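First, one chain by itself: the form predicted on its own, in structure tokens.
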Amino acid sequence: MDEKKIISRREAIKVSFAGLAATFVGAGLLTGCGSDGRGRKPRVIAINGSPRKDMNTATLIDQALKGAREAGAEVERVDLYDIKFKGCVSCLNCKLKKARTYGLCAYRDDLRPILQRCREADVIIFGSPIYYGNVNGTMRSFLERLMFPLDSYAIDKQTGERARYLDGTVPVGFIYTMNCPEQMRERAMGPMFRSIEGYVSRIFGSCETLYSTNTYQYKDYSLYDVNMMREEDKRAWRDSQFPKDKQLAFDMGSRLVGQIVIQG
């Protein structure tokens, strides 16, 4: 594939929204003030995939958009059960070469200002539990209308590595909640953690995880048919753990504003 096919960061927002494009000129580090010198504050964006807005997914986002509007960003959280979207319907438009959608997802739905609004935006959060040994479906399905625009067939003819759509290093993290216990986390699904973050780095350039173990699932616990576990132990825990757990939220919210590099 032509080198010059392979769109910029820039060059992609060019293709359906040219005047959002100018925001992204200036280049350079972001001070601590968190803007780019001339006024403009950093954008994170985090997607919660939970359909429950205040327990453990949302709460941990919630402290990474904190830990980020400290550092000087303007913050964003998407709650994905709000909105009427499909995953991936392989229309193949994305790829269609100088077709107006190359790069683009072309499905019409609620999600696409969500996707527009990924694309702009200079740190990326994913939050999401996880059912059944992976994130659940509604990520899933957002993922695939996210990444699989942005992610590339072709060969970087200079690097003879897989060419990526995105110029430049967008930071992301990824937050997981799970009720299984630590030392189960990785024998379970370290496969699967290791794919997911292998393809967000790939696409985005960079990609740091909070992995968020034995949490608390229910208000309260003597409702629900629940005798593999003892609620005593998991409020221990909770109450041990899930404070910790906030603060490395925390610190991701602030870490990944630090490492923004506006692309001019």
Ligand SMILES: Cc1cc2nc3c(=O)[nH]c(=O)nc-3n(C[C@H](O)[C@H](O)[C@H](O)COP(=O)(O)O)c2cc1C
Given for the second form:
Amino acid sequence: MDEKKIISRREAIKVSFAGLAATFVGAGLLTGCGSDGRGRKPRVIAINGSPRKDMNTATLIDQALKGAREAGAEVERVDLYDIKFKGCVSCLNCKLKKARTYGLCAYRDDLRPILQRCREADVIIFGSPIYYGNVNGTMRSFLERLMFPLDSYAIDKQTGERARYLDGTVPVGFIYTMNCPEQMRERAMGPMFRSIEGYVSRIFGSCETLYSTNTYQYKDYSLYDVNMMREEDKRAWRDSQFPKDKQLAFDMGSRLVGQIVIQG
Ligand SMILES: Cc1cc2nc3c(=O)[nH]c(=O)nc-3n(C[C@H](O)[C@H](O)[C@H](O)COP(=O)(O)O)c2cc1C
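What would the structure be for the form predicted together with the ligand, given that what you showed me was the form predicted on its own?
Zooming out: every chain and molecule, the one shown earlier first.
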């Protein structure tokens, strides 16, 4: 691939933030724990794909952010259901050679600033409930918009591999929550998880995953028409396993921030 076409994270920020102060410092430049040596803390952005702001996915995201904050980061949670946006409209302006929008999503809607903040972030955490065997439609639409401009259809002539637009590694964590029991997870959705992990890793250079299964879906099971599962079983799992998932999320958040330091 042509050298000039490889967009460094800092370039990407400069291109799209031309009018604003170019304050971005890429993950690879962070040198001190929780700081870039110029007083800036690492930035962690978490994208909550659940419409429910205080349920399973959001709870685990908040734990991950707590871990990240305690590791010295500045954190932000974005609730996707608050934002009016579409999935990729296939305008292909992000692939147009010499265009100002090369490598950037050109579609103008309320997602734009969020995409920008993701590109400035040193760590990205995604969280989605599973709907019909996949991340939900809202998270899917978000991923299309974030990833396609950063994905490449070019082969790097030197390595013979798919070229990468980003020049560093962005530590990424993906949190999935789902109703299905742990023993069914891999059988039912393994290939889907591997596929997302593959795309995310190809673009950002990393992807670690946390699965929270058998989640407590209803606030009060007795009010709903649900006899496939027993509320007592769900409650028992929620009380015994969910706290462990919260701890895993917390650890993930702090580990991801730690990875920025290692790269420095
Ligand atoms: C429309 C819909 C489809 C769902 N499909 C699945 C599914 O295919 N597999 C599964 O394990 N759970 C499924 N669930 C359950 C949710 O993934 C699970 O309750 C999740 O933890 C909800 O996240 P939240 O509490 O953050 O909203 C579905 C829930 C909804 C509302």
